[in-house]
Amino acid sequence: MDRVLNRAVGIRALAVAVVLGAFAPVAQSQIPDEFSNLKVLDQAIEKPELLETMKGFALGLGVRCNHCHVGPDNLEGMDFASDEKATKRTARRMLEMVRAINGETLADLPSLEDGEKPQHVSCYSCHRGLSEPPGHLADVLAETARDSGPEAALEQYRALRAEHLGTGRYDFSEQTLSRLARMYAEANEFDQALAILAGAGEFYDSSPSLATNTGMVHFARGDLEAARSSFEQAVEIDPEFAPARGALARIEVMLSQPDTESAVEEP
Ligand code: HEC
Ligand code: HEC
(Lines of atoms letter the chains of each structure in order from A and count residues from 1; the text may use other names and numbers.)
(Lines give C-alpha, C1' and ligand atoms only; values in the text may rest on other atoms or scores of the structure.)
(Ligands and ions follow the chains in the order given, each with its own letter.)
Protein backbone atom coordinates (compact mmCIF):
# COMPACT_ATOMS: atom_id res chain seq x y z
CA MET A 1 0.00 0.00 0.00
CA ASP A 2 1.06 3.53 -0.45
CA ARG A 3 2.09 4.49 3.05
CA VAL A 4 3.48 7.81 1.93
CA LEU A 5 0.15 8.85 0.50
CA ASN A 6 -1.92 7.63 3.38
CA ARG A 7 0.31 9.25 5.90
CA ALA A 8 0.27 12.47 3.93
CA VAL A 9 -3.48 12.52 3.59
CA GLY A 10 -3.81 11.70 7.28
CA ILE A 11 -1.42 14.41 8.42
CA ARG A 12 -3.04 16.96 6.15
CA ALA A 13 -6.47 15.93 7.33
CA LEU A 14 -5.37 16.47 10.88
CA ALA A 15 -3.82 19.83 10.07
CA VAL A 16 -6.94 20.95 8.26
CA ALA A 17 -9.16 19.65 11.03
CA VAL A 18 -7.18 21.59 13.63
CA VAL A 19 -7.22 24.72 11.52
CA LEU A 20 -10.94 24.53 10.95
CA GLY A 21 -11.65 23.37 14.47
CA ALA A 22 -14.00 20.97 12.75
CA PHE A 23 -13.63 17.52 14.23
CA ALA A 24 -17.13 16.60 13.17
CA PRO A 25 -17.64 13.37 15.10
CA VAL A 26 -18.23 10.41 12.85
CA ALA A 27 -20.44 7.71 14.32
CA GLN A 28 -18.01 4.81 14.01
CA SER A 29 -20.77 2.28 14.48
CA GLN A 30 -22.39 3.33 11.21
CA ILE A 31 -19.24 2.42 9.35
CA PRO A 32 -18.48 -1.16 8.40
CA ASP A 33 -15.28 -2.83 9.61
CA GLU A 34 -14.70 -4.52 6.27
CA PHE A 35 -14.52 -2.76 2.96
CA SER A 36 -15.58 -4.33 -0.29
CA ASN A 37 -14.95 -1.76 -3.01
CA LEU A 38 -11.51 -0.23 -2.53
CA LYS A 39 -9.80 0.26 -5.88
CA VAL A 40 -7.10 2.76 -5.00
CA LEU A 41 -6.63 2.49 -1.24
CA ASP A 42 -5.06 -0.70 0.13
CA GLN A 43 -7.72 -3.41 0.49
CA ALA A 44 -6.30 -4.24 3.92
CA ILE A 45 -6.42 -0.66 5.21
CA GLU A 46 -7.34 -0.40 8.90
CA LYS A 47 -10.59 1.33 9.72
CA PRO A 48 -9.03 4.26 11.63
CA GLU A 49 -6.72 5.01 8.72
CA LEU A 50 -9.54 4.80 6.20
CA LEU A 51 -11.63 7.14 8.32
CA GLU A 52 -8.76 9.59 8.65
CA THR A 53 -8.41 9.56 4.86
CA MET A 54 -12.15 10.12 4.39
CA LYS A 55 -12.19 12.98 6.88
CA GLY A 56 -9.35 14.48 4.86
CA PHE A 57 -11.54 14.31 1.77
CA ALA A 58 -14.53 15.84 3.57
CA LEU A 59 -12.54 18.68 5.15
CA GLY A 60 -10.44 19.29 2.06
CA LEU A 61 -13.60 19.80 0.02
CA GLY A 62 -15.78 21.30 2.76
CA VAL A 63 -18.40 18.59 2.31
CA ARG A 64 -20.06 15.78 4.31
CA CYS A 65 -19.71 12.04 3.69
CA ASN A 66 -22.90 11.92 1.66
CA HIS A 67 -21.43 14.29 -0.92
CA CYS A 68 -19.82 11.12 -2.31
CA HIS A 69 -21.62 8.26 -0.58
CA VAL A 70 -25.23 7.20 -1.01
CA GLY A 71 -27.25 7.72 2.16
CA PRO A 72 -28.42 10.26 4.73
CA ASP A 73 -26.39 12.92 6.52
CA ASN A 74 -26.35 10.93 9.79
CA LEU A 75 -24.77 7.95 7.94
CA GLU A 76 -27.64 5.65 8.96
CA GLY A 77 -27.68 2.66 6.58
CA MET A 78 -25.13 4.34 4.31
CA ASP A 79 -24.01 2.31 1.31
CA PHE A 80 -20.34 3.24 1.38
CA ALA A 81 -19.33 0.63 -1.20
CA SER A 82 -21.65 1.98 -3.90
CA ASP A 83 -20.06 3.87 -6.79
CA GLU A 84 -23.35 5.45 -7.79
CA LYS A 85 -22.32 9.05 -7.20
CA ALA A 86 -20.13 10.65 -9.84
CA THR A 87 -18.43 12.64 -7.08
CA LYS A 88 -17.13 9.40 -5.57
CA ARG A 89 -15.87 8.16 -8.92
CA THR A 90 -14.19 11.53 -9.52
CA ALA A 91 -12.71 11.45 -6.01
CA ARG A 92 -11.13 8.09 -6.83
CA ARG A 93 -9.42 9.62 -9.86
CA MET A 94 -8.32 12.54 -7.73
CA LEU A 95 -6.89 10.11 -5.20
CA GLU A 96 -4.90 8.41 -7.94
CA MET A 97 -3.64 11.78 -9.09
CA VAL A 98 -2.63 12.86 -5.57
CA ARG A 99 -0.92 9.51 -5.09
CA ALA A 100 1.05 9.95 -8.31
CA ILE A 101 2.02 13.52 -7.39
CA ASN A 102 3.17 12.59 -3.88
CA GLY A 103 4.55 9.15 -4.62
CA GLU A 104 6.32 9.89 -7.89
CA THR A 105 6.58 13.52 -8.89
CA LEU A 106 7.43 15.01 -5.51
CA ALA A 107 9.30 11.99 -4.15
CA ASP A 108 12.59 12.51 -5.98
CA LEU A 109 12.81 16.12 -7.05
CA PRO A 110 16.30 17.13 -8.20
CA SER A 111 16.12 20.19 -5.94
CA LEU A 112 15.60 18.16 -2.76
CA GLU A 113 18.66 18.10 -0.54
CA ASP A 114 19.86 14.76 0.79
CA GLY A 115 17.46 13.55 3.43
CA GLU A 116 15.07 16.48 2.89
CA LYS A 117 11.45 15.44 3.00
CA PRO A 118 9.31 16.57 0.07
CA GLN A 119 6.15 18.53 0.70
CA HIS A 120 2.90 16.75 0.02
CA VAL A 121 -0.13 17.70 -1.95
CA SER A 122 -3.56 17.01 -0.47
CA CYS A 123 -7.13 17.54 -1.58
CA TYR A 124 -7.01 20.82 0.32
CA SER A 125 -4.02 22.05 -1.71
CA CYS A 126 -6.31 22.72 -4.65
CA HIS A 127 -9.80 22.59 -3.21
CA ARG A 128 -9.24 24.94 -0.26
CA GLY A 129 -12.31 23.64 1.49
CA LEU A 130 -14.60 23.96 -1.54
CA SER A 131 -16.15 21.11 -3.51
CA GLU A 132 -14.81 22.73 -6.66
CA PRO A 133 -11.39 24.40 -6.53
CA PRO A 134 -11.92 28.16 -6.36
CA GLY A 135 -9.68 29.12 -9.29
CA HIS A 136 -7.69 32.34 -9.48
CA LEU A 137 -9.73 35.23 -8.15
CA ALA A 138 -8.72 37.40 -11.12
CA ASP A 139 -10.33 34.83 -13.45
CA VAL A 140 -13.44 34.60 -11.28
CA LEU A 141 -13.77 38.40 -11.33
CA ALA A 142 -12.98 38.63 -15.04
CA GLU A 143 -15.91 36.39 -15.82
CA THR A 144 -18.23 38.57 -13.77
CA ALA A 145 -16.74 41.68 -15.36
CA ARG A 146 -17.35 40.29 -18.84
CA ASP A 147 -20.95 39.40 -18.02
CA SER A 148 -21.98 42.31 -15.81
CA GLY A 149 -19.34 45.05 -15.85
CA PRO A 150 -16.74 46.46 -13.46
CA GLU A 151 -19.09 47.48 -10.63
CA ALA A 152 -20.42 43.92 -10.40
CA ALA A 153 -16.86 42.57 -10.35
CA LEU A 154 -15.93 44.98 -7.55
CA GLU A 155 -19.04 44.03 -5.63
CA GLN A 156 -18.06 40.37 -5.94
CA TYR A 157 -14.53 41.18 -4.77
CA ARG A 158 -15.89 42.98 -1.70
CA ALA A 159 -18.29 40.15 -0.87
CA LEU A 160 -15.69 37.39 -1.32
CA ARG A 161 -13.17 39.40 0.65
CA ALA A 162 -15.59 39.91 3.52
CA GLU A 163 -16.26 36.18 3.60
CA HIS A 164 -12.90 34.64 2.78
CA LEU A 165 -10.11 37.02 3.80
CA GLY A 166 -7.90 34.88 5.98
CA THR A 167 -9.12 31.52 4.72
CA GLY A 168 -6.42 31.44 2.04
CA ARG A 169 -8.96 30.49 -0.61
CA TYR A 170 -8.37 33.50 -2.80
CA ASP A 171 -5.61 35.94 -3.51
CA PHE A 172 -7.08 39.28 -2.47
CA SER A 173 -3.86 41.15 -3.09
CA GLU A 174 -3.78 44.32 -5.10
CA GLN A 175 -2.30 42.41 -8.07
CA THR A 176 -5.59 40.57 -8.54
CA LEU A 177 -7.49 43.81 -9.17
CA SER A 178 -4.62 45.25 -11.20
CA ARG A 179 -4.77 42.22 -13.46
CA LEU A 180 -8.46 42.84 -14.02
CA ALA A 181 -7.83 46.51 -14.76
CA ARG A 182 -5.13 45.53 -17.25
CA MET A 183 -7.59 43.24 -18.99
CA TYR A 184 -9.89 46.23 -19.52
CA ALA A 185 -7.07 48.57 -20.52
CA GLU A 186 -5.83 46.09 -23.13
CA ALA A 187 -9.32 46.13 -24.63
CA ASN A 188 -9.18 49.97 -24.67
CA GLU A 189 -11.96 50.07 -22.08
CA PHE A 190 -10.30 52.76 -20.02
CA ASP A 191 -13.27 53.91 -17.92
CA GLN A 192 -13.78 50.35 -16.77
CA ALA A 193 -10.09 49.93 -15.98
CA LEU A 194 -10.11 53.15 -13.94
CA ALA A 195 -13.27 52.05 -12.13
CA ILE A 196 -11.52 48.84 -11.04
CA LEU A 197 -8.41 50.69 -9.89
CA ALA A 198 -10.52 53.23 -8.01
CA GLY A 199 -12.29 50.32 -6.32
CA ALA A 200 -8.93 48.81 -5.40
CA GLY A 201 -8.12 52.13 -3.72
CA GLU A 202 -10.69 51.25 -1.04
CA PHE A 203 -8.28 48.59 0.18
CA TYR A 204 -4.87 49.67 -1.11
CA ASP A 205 -5.01 53.43 -1.01
CA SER A 206 -1.34 53.95 -0.20
CA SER A 207 0.12 51.63 -2.79
CA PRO A 208 2.61 53.16 -5.23
CA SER A 209 1.99 50.42 -7.80
CA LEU A 210 -1.76 51.05 -7.75
CA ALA A 211 -1.19 54.76 -8.39
CA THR A 212 1.33 53.87 -11.11
CA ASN A 213 -1.10 51.49 -12.81
CA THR A 214 -3.73 54.22 -12.69
CA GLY A 215 -1.24 56.54 -14.37
CA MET A 216 -0.60 53.91 -17.06
CA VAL A 217 -4.29 53.77 -17.91
CA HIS A 218 -4.53 57.57 -18.15
CA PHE A 219 -1.44 57.48 -20.32
CA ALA A 220 -2.83 54.76 -22.58
CA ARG A 221 -5.94 56.80 -23.22
CA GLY A 222 -3.81 59.89 -23.92
CA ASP A 223 -4.62 61.92 -20.82
CA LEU A 224 -1.09 62.98 -19.97
CA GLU A 225 -1.98 65.47 -17.23
CA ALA A 226 -3.96 62.88 -15.32
CA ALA A 227 -1.18 60.35 -15.88
CA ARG A 228 1.37 62.76 -14.46
CA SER A 229 -0.68 63.41 -11.36
CA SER A 230 -1.04 59.64 -10.74
CA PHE A 231 2.69 59.10 -11.16
CA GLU A 232 3.36 62.01 -8.83
CA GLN A 233 1.06 60.46 -6.30
CA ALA A 234 2.97 57.18 -6.57
CA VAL A 235 6.29 58.91 -6.02
CA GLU A 236 4.84 60.80 -3.08
CA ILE A 237 3.84 57.50 -1.48
CA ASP A 238 7.21 55.92 -2.17
CA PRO A 239 9.96 58.20 -3.45
CA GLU A 240 12.09 55.14 -4.30
CA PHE A 241 9.46 53.45 -6.45
CA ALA A 242 11.38 53.12 -9.72
CA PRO A 243 8.51 52.43 -12.18
CA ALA A 244 6.72 55.61 -11.12
CA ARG A 245 9.91 57.69 -11.12
CA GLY A 246 10.80 56.50 -14.61
CA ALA A 247 7.29 57.11 -15.92
CA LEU A 248 7.17 60.54 -14.33
CA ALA A 249 10.50 61.55 -15.85
CA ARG A 250 9.36 60.47 -19.32
CA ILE A 251 6.02 62.17 -19.06
CA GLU A 252 7.64 65.44 -17.94
CA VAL A 253 9.68 65.32 -21.14
CA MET A 254 6.59 64.62 -23.23
CA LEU A 255 4.63 67.44 -21.64
CA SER A 256 7.43 69.91 -22.24
CA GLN A 257 7.86 68.80 -25.87
CA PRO A 258 4.42 67.79 -27.10
CA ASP A 259 5.65 67.19 -30.67
CA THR A 260 7.88 64.28 -29.60
CA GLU A 261 4.94 62.43 -28.15
CA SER A 262 4.96 59.63 -30.66
CA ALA A 263 8.69 59.05 -30.27
CA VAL A 264 8.48 58.32 -26.55
CA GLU A 265 7.87 54.74 -25.57
CA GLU A 266 5.14 53.90 -23.14
CA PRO A 267 6.15 54.24 -19.49
C1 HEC B 1 -14.91 13.42 -1.94
C2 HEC B 1 -15.58 12.13 -1.92
C3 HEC B 1 -15.65 11.37 -0.62
C4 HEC B 1 -16.05 11.83 0.62
C5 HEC B 1 -16.47 13.24 1.01
C6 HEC B 1 -16.03 10.69 1.49
N7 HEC B 1 -15.64 9.57 0.81
FE8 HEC B 1 -15.53 7.70 1.53
N9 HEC B 1 -14.82 7.02 -0.24
C10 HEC B 1 -14.57 7.81 -1.33
C11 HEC B 1 -13.90 7.02 -2.33
C12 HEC B 1 -13.41 7.50 -3.70
C13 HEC B 1 -13.79 5.74 -1.83
C14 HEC B 1 -13.16 4.53 -2.51
C15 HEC B 1 -11.64 4.55 -2.42
C16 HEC B 1 -11.00 3.47 -3.24
O17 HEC B 1 -11.57 3.03 -4.24
O18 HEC B 1 -9.88 3.04 -2.86
C19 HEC B 1 -14.39 5.76 -0.50
C20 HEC B 1 -14.53 4.66 0.33
C21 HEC B 1 -15.11 4.68 1.57
C22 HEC B 1 -15.37 3.53 2.38
C23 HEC B 1 -15.10 2.09 1.98
C24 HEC B 1 -16.31 1.51 1.25
C25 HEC B 1 -16.08 0.10 0.77
O26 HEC B 1 -16.70 -0.82 1.32
O27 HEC B 1 -15.28 -0.07 -0.15
C28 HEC B 1 -15.92 3.97 3.55
C29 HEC B 1 -16.37 3.11 4.72
C30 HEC B 1 -16.00 5.40 3.47
N31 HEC B 1 -15.51 5.81 2.25
C32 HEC B 1 -16.46 6.21 4.48
C33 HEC B 1 -16.54 7.58 4.39
C34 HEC B 1 -16.95 8.44 5.49
C35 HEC B 1 -17.34 7.97 6.88
C36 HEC B 1 -16.93 9.72 5.02
C37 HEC B 1 -17.22 11.00 5.79
C38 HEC B 1 -16.31 11.26 6.91
C39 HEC B 1 -16.50 9.63 3.64
N40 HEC B 1 -16.27 8.35 3.29
C41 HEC B 1 -16.35 10.75 2.83
C42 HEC B 1 -14.91 9.13 -1.47
C43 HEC B 1 -15.38 9.94 -0.47
C1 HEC C 1 -4.07 19.48 -8.39
C2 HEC C 1 -5.32 20.05 -7.90
C3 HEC C 1 -6.32 19.10 -7.27
C4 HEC C 1 -6.12 18.23 -6.23
C5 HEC C 1 -4.85 17.97 -5.43
C6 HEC C 1 -7.39 17.61 -5.98
N7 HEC C 1 -8.33 18.08 -6.85
FE8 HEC C 1 -10.27 17.52 -6.98
N9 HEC C 1 -10.56 18.80 -8.52
C10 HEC C 1 -9.59 19.60 -9.08
C11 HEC C 1 -10.18 20.37 -10.15
C12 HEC C 1 -9.46 21.39 -11.01
C13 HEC C 1 -11.53 19.98 -10.23
C14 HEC C 1 -12.60 20.53 -11.16
C15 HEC C 1 -12.68 19.73 -12.39
C16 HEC C 1 -13.74 20.36 -13.28
O17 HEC C 1 -14.92 20.25 -12.95
O18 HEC C 1 -13.37 20.99 -14.25
C19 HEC C 1 -11.73 18.98 -9.19
C20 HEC C 1 -12.93 18.35 -8.97
C21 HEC C 1 -13.15 17.41 -7.98
C22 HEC C 1 -14.41 16.77 -7.72
C23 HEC C 1 -15.69 17.00 -8.51
C24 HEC C 1 -16.27 18.32 -8.06
C25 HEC C 1 -17.70 18.47 -8.47
O26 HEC C 1 -18.54 18.59 -7.57
O27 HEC C 1 -17.95 18.48 -9.68
C28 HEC C 1 -14.22 15.95 -6.65
C29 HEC C 1 -15.27 15.06 -6.00
C30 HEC C 1 -12.84 16.06 -6.26
N31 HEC C 1 -12.23 16.96 -7.07
C32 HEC C 1 -12.28 15.39 -5.20
C33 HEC C 1 -10.95 15.50 -4.81
C34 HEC C 1 -10.36 14.74 -3.73
C35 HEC C 1 -11.09 13.77 -2.84
C36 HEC C 1 -9.05 15.10 -3.67
C37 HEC C 1 -7.97 14.56 -2.75
C38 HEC C 1 -7.77 13.14 -2.82
C39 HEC C 1 -8.83 16.08 -4.74
N40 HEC C 1 -10.00 16.29 -5.39
C41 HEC C 1 -7.61 16.67 -5.00
C42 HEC C 1 -8.29 19.72 -8.67
C43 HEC C 1 -7.71 19.00 -7.66
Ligand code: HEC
Second form
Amino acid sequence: MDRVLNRAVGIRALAVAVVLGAFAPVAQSQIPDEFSNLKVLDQAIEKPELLETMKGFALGLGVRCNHCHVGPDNLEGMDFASDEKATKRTARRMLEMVRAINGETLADLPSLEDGEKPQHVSCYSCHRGLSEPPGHLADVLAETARDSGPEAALEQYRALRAEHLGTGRYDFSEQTLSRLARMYAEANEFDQALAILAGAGEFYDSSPSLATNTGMVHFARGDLEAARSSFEQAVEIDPEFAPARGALARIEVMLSQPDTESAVEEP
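Since the one above is the form predicted in complex with heme C, can you give the form predicted on its own too?
Just this one chain is shown here; partners and other molecules are left out.
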Protein backbone atom coordinates (compact mmCIF):
# COMPACT_ATOMS: atom_id res chain seq x y z
CA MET A 1 0.00 0.00 0.00
CA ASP A 2 2.83 2.41 0.85
CA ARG A 3 4.38 1.73 -2.54
CA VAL A 4 1.06 2.51 -4.25
CA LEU A 5 0.65 5.76 -2.31
CA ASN A 6 4.22 6.81 -2.95
CA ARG A 7 3.80 6.07 -6.63
CA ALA A 8 0.59 8.13 -6.73
CA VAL A 9 2.29 11.05 -4.98
CA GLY A 10 5.18 10.79 -7.40
CA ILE A 11 2.86 10.82 -10.39
CA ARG A 12 1.06 13.92 -9.12
CA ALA A 13 4.36 15.67 -8.43
CA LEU A 14 5.59 14.82 -11.90
CA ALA A 15 2.37 16.11 -13.44
CA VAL A 16 2.72 19.40 -11.59
CA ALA A 17 6.33 19.73 -12.69
CA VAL A 18 5.45 19.03 -16.31
CA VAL A 19 2.62 21.55 -16.40
CA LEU A 20 4.53 24.26 -14.60
CA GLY A 21 7.63 23.55 -16.63
CA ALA A 22 5.69 23.91 -19.84
CA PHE A 23 4.06 27.10 -18.62
CA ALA A 24 7.12 28.88 -17.25
CA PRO A 25 8.86 29.78 -20.54
CA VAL A 26 5.65 31.22 -21.94
CA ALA A 27 4.99 33.13 -18.74
CA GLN A 28 8.40 34.75 -18.81
CA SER A 29 8.74 35.54 -22.49
CA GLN A 30 5.33 35.87 -24.09
CA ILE A 31 2.64 37.00 -21.69
CA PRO A 32 2.26 40.76 -22.11
CA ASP A 33 2.61 43.21 -19.26
CA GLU A 34 -0.78 44.76 -20.10
CA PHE A 35 -3.92 42.80 -20.88
CA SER A 36 -6.43 43.91 -23.48
CA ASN A 37 -9.28 41.41 -23.35
CA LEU A 38 -10.11 40.56 -19.74
CA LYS A 39 -13.86 40.06 -19.37
CA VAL A 40 -14.22 38.16 -16.08
CA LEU A 41 -10.92 38.66 -14.30
CA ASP A 42 -10.22 42.03 -12.72
CA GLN A 43 -8.98 44.52 -15.31
CA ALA A 44 -6.37 45.70 -12.80
CA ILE A 45 -5.03 42.21 -12.06
CA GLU A 46 -1.26 42.07 -11.65
CA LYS A 47 0.79 39.85 -13.91
CA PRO A 48 1.98 37.45 -11.14
CA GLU A 49 -1.60 36.91 -9.98
CA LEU A 50 -2.75 36.31 -13.55
CA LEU A 51 0.00 33.73 -14.03
CA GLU A 52 -1.03 31.90 -10.85
CA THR A 53 -4.64 31.92 -12.02
CA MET A 54 -3.68 30.47 -15.39
CA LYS A 55 -1.54 27.82 -13.71
CA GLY A 56 -4.56 26.83 -11.64
CA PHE A 57 -6.62 26.38 -14.80
CA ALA A 58 -3.86 24.35 -16.45
CA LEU A 59 -3.41 22.04 -13.47
CA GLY A 60 -7.13 21.63 -12.87
CA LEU A 61 -7.71 20.48 -16.45
CA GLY A 62 -4.34 18.89 -17.19
CA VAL A 63 -3.87 21.14 -20.25
CA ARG A 64 -1.46 23.71 -21.66
CA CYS A 65 -2.01 27.32 -22.76
CA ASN A 66 -3.20 26.43 -26.26
CA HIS A 67 -6.19 24.57 -24.88
CA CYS A 68 -7.91 27.96 -24.64
CA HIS A 69 -5.53 30.38 -26.36
CA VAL A 70 -4.65 30.52 -30.05
CA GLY A 71 -1.17 29.25 -30.82
CA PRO A 72 0.88 26.22 -31.87
CA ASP A 73 1.81 23.18 -29.81
CA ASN A 74 5.22 24.66 -29.03
CA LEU A 75 3.45 27.71 -27.54
CA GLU A 76 5.48 30.16 -29.60
CA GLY A 77 3.70 33.35 -30.61
CA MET A 78 0.55 32.78 -28.55
CA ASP A 79 -2.36 35.12 -29.22
CA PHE A 80 -3.68 35.43 -25.67
CA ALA A 81 -6.25 38.13 -26.50
CA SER A 82 -8.10 36.15 -29.18
CA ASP A 83 -11.57 34.78 -28.39
CA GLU A 84 -11.50 32.41 -31.35
CA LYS A 85 -11.52 29.18 -29.33
CA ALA A 86 -14.78 27.98 -27.82
CA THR A 87 -12.83 26.56 -24.88
CA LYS A 88 -11.80 30.06 -23.84
CA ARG A 89 -15.38 31.30 -24.00
CA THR A 90 -16.48 28.28 -22.01
CA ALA A 91 -13.76 28.92 -19.44
CA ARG A 92 -15.18 32.38 -18.82
CA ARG A 93 -18.63 30.94 -18.11
CA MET A 94 -17.13 28.31 -15.84
CA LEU A 95 -15.18 30.97 -13.96
CA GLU A 96 -18.40 32.93 -13.44
CA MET A 97 -20.08 29.77 -12.16
CA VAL A 98 -17.24 28.99 -9.75
CA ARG A 99 -17.30 32.53 -8.39
CA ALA A 100 -21.05 32.33 -7.84
CA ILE A 101 -20.75 28.99 -6.05
CA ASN A 102 -17.90 30.13 -3.82
CA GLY A 103 -19.13 33.66 -3.23
CA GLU A 104 -22.84 33.03 -2.77
CA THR A 105 -23.96 29.41 -2.60
CA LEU A 106 -21.32 27.91 -0.32
CA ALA A 107 -20.95 31.05 1.77
CA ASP A 108 -24.70 30.95 2.52
CA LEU A 109 -24.92 27.34 3.66
CA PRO A 110 -27.17 27.10 6.74
CA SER A 111 -24.91 24.42 8.25
CA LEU A 112 -22.00 26.86 8.68
CA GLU A 113 -21.32 27.92 12.24
CA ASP A 114 -20.44 31.49 13.14
CA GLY A 115 -16.96 32.30 11.92
CA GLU A 116 -16.59 29.00 10.05
CA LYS A 117 -15.05 29.33 6.62
CA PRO A 118 -17.03 27.65 3.83
CA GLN A 119 -15.58 25.08 1.52
CA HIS A 120 -14.71 26.25 -1.97
CA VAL A 121 -14.64 24.70 -5.40
CA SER A 122 -12.11 25.05 -8.19
CA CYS A 123 -11.62 23.70 -11.70
CA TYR A 124 -10.13 20.56 -10.19
CA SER A 125 -13.26 19.88 -8.15
CA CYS A 126 -15.01 18.66 -11.28
CA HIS A 127 -12.27 18.13 -13.85
CA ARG A 128 -9.85 16.16 -11.66
CA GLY A 129 -6.97 16.98 -13.97
CA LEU A 130 -8.87 16.07 -17.16
CA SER A 131 -9.90 18.46 -19.94
CA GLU A 132 -13.48 17.18 -19.65
CA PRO A 133 -15.00 16.36 -16.25
CA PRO A 134 -14.98 12.58 -15.80
CA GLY A 135 -18.35 10.91 -15.41
CA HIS A 136 -19.11 8.38 -12.69
CA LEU A 137 -16.88 5.42 -13.43
CA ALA A 138 -19.81 3.02 -13.19
CA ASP A 139 -21.53 4.90 -16.02
CA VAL A 140 -18.33 4.90 -18.09
CA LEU A 141 -17.98 1.15 -17.60
CA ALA A 142 -21.67 0.55 -18.30
CA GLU A 143 -21.34 2.20 -21.70
CA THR A 144 -18.38 -0.03 -22.52
CA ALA A 145 -20.27 -3.08 -21.24
CA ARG A 146 -23.26 -2.28 -23.45
CA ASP A 147 -21.03 -1.87 -26.49
CA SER A 148 -18.48 -4.64 -25.94
CA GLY A 149 -19.52 -6.82 -23.00
CA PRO A 150 -18.47 -7.30 -19.37
CA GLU A 151 -14.91 -8.43 -20.06
CA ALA A 152 -14.22 -5.23 -22.00
CA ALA A 153 -15.62 -3.22 -19.09
CA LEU A 154 -13.35 -5.08 -16.67
CA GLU A 155 -10.33 -4.43 -18.90
CA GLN A 156 -11.24 -0.75 -18.97
CA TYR A 157 -11.53 -0.71 -15.17
CA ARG A 158 -8.11 -2.34 -14.82
CA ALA A 159 -6.50 0.09 -17.27
CA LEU A 160 -8.05 3.18 -15.67
CA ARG A 161 -7.17 1.94 -12.21
CA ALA A 162 -3.55 1.37 -13.21
CA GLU A 163 -3.34 4.87 -14.68
CA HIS A 164 -5.41 6.95 -12.28
CA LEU A 165 -5.51 5.23 -8.88
CA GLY A 166 -4.62 7.81 -6.25
CA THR A 167 -5.43 10.84 -8.42
CA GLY A 168 -9.04 11.16 -7.26
CA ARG A 169 -10.28 11.23 -10.85
CA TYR A 170 -12.47 8.14 -10.55
CA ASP A 171 -14.12 6.11 -7.83
CA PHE A 172 -12.33 2.76 -7.87
CA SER A 173 -14.14 1.39 -4.82
CA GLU A 174 -15.89 -1.96 -4.99
CA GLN A 175 -19.24 -0.16 -5.13
CA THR A 176 -18.44 0.95 -8.68
CA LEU A 177 -18.21 -2.62 -9.98
CA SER A 178 -21.09 -3.74 -7.79
CA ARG A 179 -23.24 -1.07 -9.38
CA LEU A 180 -22.31 -2.39 -12.82
CA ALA A 181 -23.10 -5.95 -11.73
CA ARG A 182 -26.49 -4.78 -10.47
CA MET A 183 -27.24 -3.39 -13.93
CA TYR A 184 -26.73 -6.85 -15.40
CA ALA A 185 -28.61 -8.62 -12.63
CA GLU A 186 -31.64 -6.36 -13.04
CA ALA A 187 -31.67 -7.32 -16.72
CA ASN A 188 -31.56 -11.02 -15.71
CA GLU A 189 -28.11 -11.33 -17.28
CA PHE A 190 -26.74 -13.24 -14.32
CA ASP A 191 -23.63 -14.71 -15.93
CA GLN A 192 -22.48 -11.20 -16.86
CA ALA A 193 -23.21 -9.92 -13.35
CA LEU A 194 -21.19 -12.73 -11.81
CA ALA A 195 -18.33 -12.06 -14.23
CA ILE A 196 -18.18 -8.43 -13.07
CA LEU A 197 -18.24 -9.44 -9.40
CA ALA A 198 -15.53 -12.01 -10.01
CA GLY A 199 -13.44 -9.28 -11.61
CA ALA A 200 -14.01 -7.08 -8.57
CA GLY A 201 -12.66 -9.94 -6.48
CA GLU A 202 -9.24 -9.35 -8.03
CA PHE A 203 -9.05 -6.17 -5.96
CA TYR A 204 -11.51 -6.78 -3.09
CA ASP A 205 -11.21 -10.49 -2.31
CA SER A 206 -11.72 -9.89 1.41
CA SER A 207 -14.91 -7.87 1.12
CA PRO A 208 -18.00 -9.30 2.85
CA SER A 209 -20.16 -6.90 0.82
CA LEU A 210 -18.82 -8.26 -2.47
CA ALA A 211 -19.41 -11.86 -1.39
CA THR A 212 -22.93 -10.94 -0.27
CA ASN A 213 -23.70 -9.26 -3.59
CA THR A 214 -22.47 -12.39 -5.35
CA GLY A 215 -24.83 -14.43 -3.21
CA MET A 216 -27.72 -12.17 -4.14
CA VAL A 217 -27.07 -12.74 -7.84
CA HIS A 218 -27.00 -16.51 -7.32
CA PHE A 219 -30.24 -16.23 -5.36
CA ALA A 220 -31.88 -14.14 -8.08
CA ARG A 221 -31.08 -16.80 -10.68
CA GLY A 222 -32.46 -19.52 -8.40
CA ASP A 223 -29.21 -21.21 -7.37
CA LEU A 224 -29.75 -21.41 -3.62
CA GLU A 225 -26.74 -23.62 -2.90
CA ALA A 226 -24.37 -21.20 -4.62
CA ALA A 227 -26.07 -18.31 -2.84
CA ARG A 228 -25.57 -20.01 0.53
CA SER A 229 -21.90 -20.63 -0.26
CA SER A 230 -21.39 -16.92 -1.05
CA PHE A 231 -23.19 -15.82 2.11
CA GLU A 232 -21.09 -18.25 4.15
CA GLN A 233 -17.97 -16.77 2.60
CA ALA A 234 -19.13 -13.27 3.55
CA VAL A 235 -19.77 -14.34 7.16
CA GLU A 236 -16.39 -16.06 7.29
CA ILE A 237 -14.74 -12.81 6.20
CA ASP A 238 -16.70 -10.76 8.73
CA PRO A 239 -18.82 -12.67 11.26
CA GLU A 240 -20.49 -9.41 12.29
CA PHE A 241 -21.58 -8.38 8.77
CA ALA A 242 -25.33 -8.18 9.34
CA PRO A 243 -26.56 -8.32 5.69
CA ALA A 244 -24.72 -11.58 5.07
CA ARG A 245 -25.77 -13.10 8.39
CA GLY A 246 -29.40 -12.24 7.79
CA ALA A 247 -29.35 -13.54 4.21
CA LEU A 248 -27.63 -16.76 5.28
CA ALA A 249 -30.20 -17.40 8.03
CA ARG A 250 -33.09 -16.91 5.62
CA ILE A 251 -31.62 -19.10 2.91
CA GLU A 252 -30.95 -21.87 5.43
CA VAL A 253 -34.67 -21.81 6.18
CA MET A 254 -35.52 -21.95 2.49
CA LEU A 255 -33.22 -24.91 1.92
CA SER A 256 -34.58 -26.80 4.90
CA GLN A 257 -38.18 -26.03 3.93
CA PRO A 258 -38.37 -26.09 0.12
CA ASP A 259 -41.97 -24.89 0.06
CA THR A 260 -41.44 -21.93 2.35
CA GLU A 261 -42.33 -18.45 1.10
CA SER A 262 -39.44 -16.87 2.96
CA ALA A 263 -37.32 -14.48 0.91
CA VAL A 264 -33.80 -13.22 1.14
CA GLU A 265 -33.91 -9.45 1.51
CA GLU A 266 -31.32 -7.51 -0.46
CA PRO A 267 -28.81 -5.80 1.84
